[in-house]
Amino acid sequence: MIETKTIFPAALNGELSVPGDKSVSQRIAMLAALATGTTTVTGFLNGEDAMSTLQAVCALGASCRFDGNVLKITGTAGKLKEPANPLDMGNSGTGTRLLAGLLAGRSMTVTLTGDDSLSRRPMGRIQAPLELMGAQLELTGEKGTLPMTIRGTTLHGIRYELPMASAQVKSCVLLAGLFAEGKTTVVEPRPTRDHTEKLFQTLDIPVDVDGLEISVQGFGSKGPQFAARDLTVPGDFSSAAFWIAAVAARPGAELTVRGVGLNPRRTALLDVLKRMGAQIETELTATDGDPIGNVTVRGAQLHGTEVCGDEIPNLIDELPMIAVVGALAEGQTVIRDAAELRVKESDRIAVTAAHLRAFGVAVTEQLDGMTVNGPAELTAPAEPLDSHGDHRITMSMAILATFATAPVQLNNVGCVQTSYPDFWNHLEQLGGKSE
């Protein structure tokens, strides 16, 4: 049965705290599984992607239990065990690609599987560097997709220049480098999310960051030895982004999001919205590891802008929402250099453009982005919109629906559970309505 939601026009404002950062939660689960002792994690995301990663590390020998809202992971001191069955990674591209790096140098054979959406996503981008390190990966079909079977071998360090700006590929290679002989260096074409490097530093795993070059010294097949410690997951900026953007484009509205991650490699959306005329203030409350703080936004009439180049890797998840804001702003909003959107959970360029047109928005689609003309006179789509199983498409269109003149029906909305299980509750909390 396809899950549906009908979203009604609404005014959104108020105050909230968003759930824990998905990317940080997944990285913590993997590294805690390697640690000696028990890692206490506050704020771990209970969404399906993070839980798939947690279940995978439990199958690899870690012990995981929730004590109320606190997660405790007892690590293996680097002695992962071969799982009895394939690891089902659900919809998580991050979990799959990072775990492949973690396992490539272990003396075991592991198969990773996923749902239909994840099984269409390209994995050749991690196969190439891992095989240069000596890894043995088997992918299905000509397109290089899941299932993926990893036969752990002895790895050697490499210097790898990323052909695309990808935090997932970077982190995969760095994790594999910890179990290699010699030094591994990843060279980025543009800065990407640095959660992995920050967690290495927090856990005293040696890592050298020199501009766009990130290096680790391998520990061989035994891997690094490090102690568990208490860790806090910041609120997910990508979840907060839906509400920040929705209020920024709504004159007279005001919102404060508390306890959200403010890592500069994640918050480029704030710079884009400010450039469009948004009134945004940030307040840091913690600076150890990933910075955490509060964001206050006051609505205004926005104007179009261009989003391209080095900004793209640091707001790749927010681009569908930027297109929504472009439909509400005056003038043109141009998104370029974002071809990566075509190989996400859906082809986010094609799907976003088609859905905007259904609302009456004038959109021109390009190979690497789109041009959105606003402000549009929004109408409710004549037919229900399908999410294509993409959580960010679903939430972006739900936000746009609150600006429409009549209720809007979205189909296949269960995918929101992968990253933001509280989304619909928070919509209601801020004054919206869905059923």
Second form
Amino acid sequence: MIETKTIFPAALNGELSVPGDKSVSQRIAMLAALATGTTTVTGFLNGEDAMSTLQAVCALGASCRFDGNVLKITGTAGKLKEPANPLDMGNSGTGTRLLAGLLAGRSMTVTLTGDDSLSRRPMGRIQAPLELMGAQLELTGEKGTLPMTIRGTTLHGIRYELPMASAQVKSCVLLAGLFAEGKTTVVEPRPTRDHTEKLFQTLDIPVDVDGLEISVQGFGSKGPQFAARDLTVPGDFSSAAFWIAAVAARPGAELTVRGVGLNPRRTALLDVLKRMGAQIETELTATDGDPIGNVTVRGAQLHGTEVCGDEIPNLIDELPMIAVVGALAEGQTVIRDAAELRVKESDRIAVTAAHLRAFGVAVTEQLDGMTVNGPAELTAPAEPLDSHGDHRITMSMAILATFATAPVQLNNVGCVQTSYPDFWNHLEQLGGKSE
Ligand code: S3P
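Next block: the form predicted together with ligand S3P, after the form predicted on its own:
Up next: the whole complex, starting with the chain shown before.
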């Protein structure tokens, strides 16, 4: 695996398609494994996170095969089998937290493990609601962390007010709710990505969405019975975001990204960039399930903005990139209400702030965000930057490096494989250079 990259200054321009959405791919793998019949999936992400989840559902009894780029998953009609070994979820927080919900009400024992970064991430946030439902879940890591052993029990529905805006926790509880007795309701503090609810609707699994309250009726331990349906994964907006933001911040640059998912719970970055002065147009090309379309961006000298409140969950994975854009914009860019960033694949507030400083950017860090002062006179960092095993940090810093005046070295970049294995090829496709 490539672990070090040197990125050269370059103006990025052009046209491309991004790989399949990571959140959607993983949800499809899990639901296809429960379905009756074979699901044909077009556009499944070929990144490690999606593959870990796919392997996990295969170990639970689904059968999966690729036919070129098309994935076929034959489901178990709800009859998952106990896996022979612990399931290695790699770096995938989504895979781990959602699968825990899916398994909590099945009569089997399953252990989930993960890589170093995943093994540091908080799992108490799913343990609490699942235990309220009657689940038995043991976290044997040092502080409420993986490895996790789930001993399936009879669950009962709950009404759960999420203590944090998290689509992963919401989805975990809803999936567990399908295998419980009675009704389960999750109340969100702010709207988060709704791919789970949308897929339930597509697959005729009853779900009731009433503002911030989402409810499912439990089917008991046998779970819901539903037929497989062919599904298309949209291009991942969070992968497109790197190029969209890079081009938005360079006056005169132009880019079109095709076939990208435009679910409004994912695209708040576009509103932020428009507010900062970028010209962005979207064209819808399909609306079956998530809206899919093309995004065209024309770059400009951007100006700072404030990003906070309800916008945060809808651009949560784009915040390191927004901080990068803030360094290129005139004035202050303020990010608030984003304490969740501290428990992502790395502490993204601390790591982003430290890396921006290494580029010569003036940043102040707050508990729940940061203030970035631009436009910075970027200098290439004196020492190689470390990704902390975080794919979105690597890609955000690679984009900032294209704006520097000298080549920049990034270390520990193999993590890009989790969500965007073609990232370096696409950098080149748009006129960038790395080696
Ligand atoms: C995800 C939800 C978000 C996001 C993560 C994927 C999902 O996490 O950051 O990359 O697939 O539901 P939280 O729900 O924990 O905020």
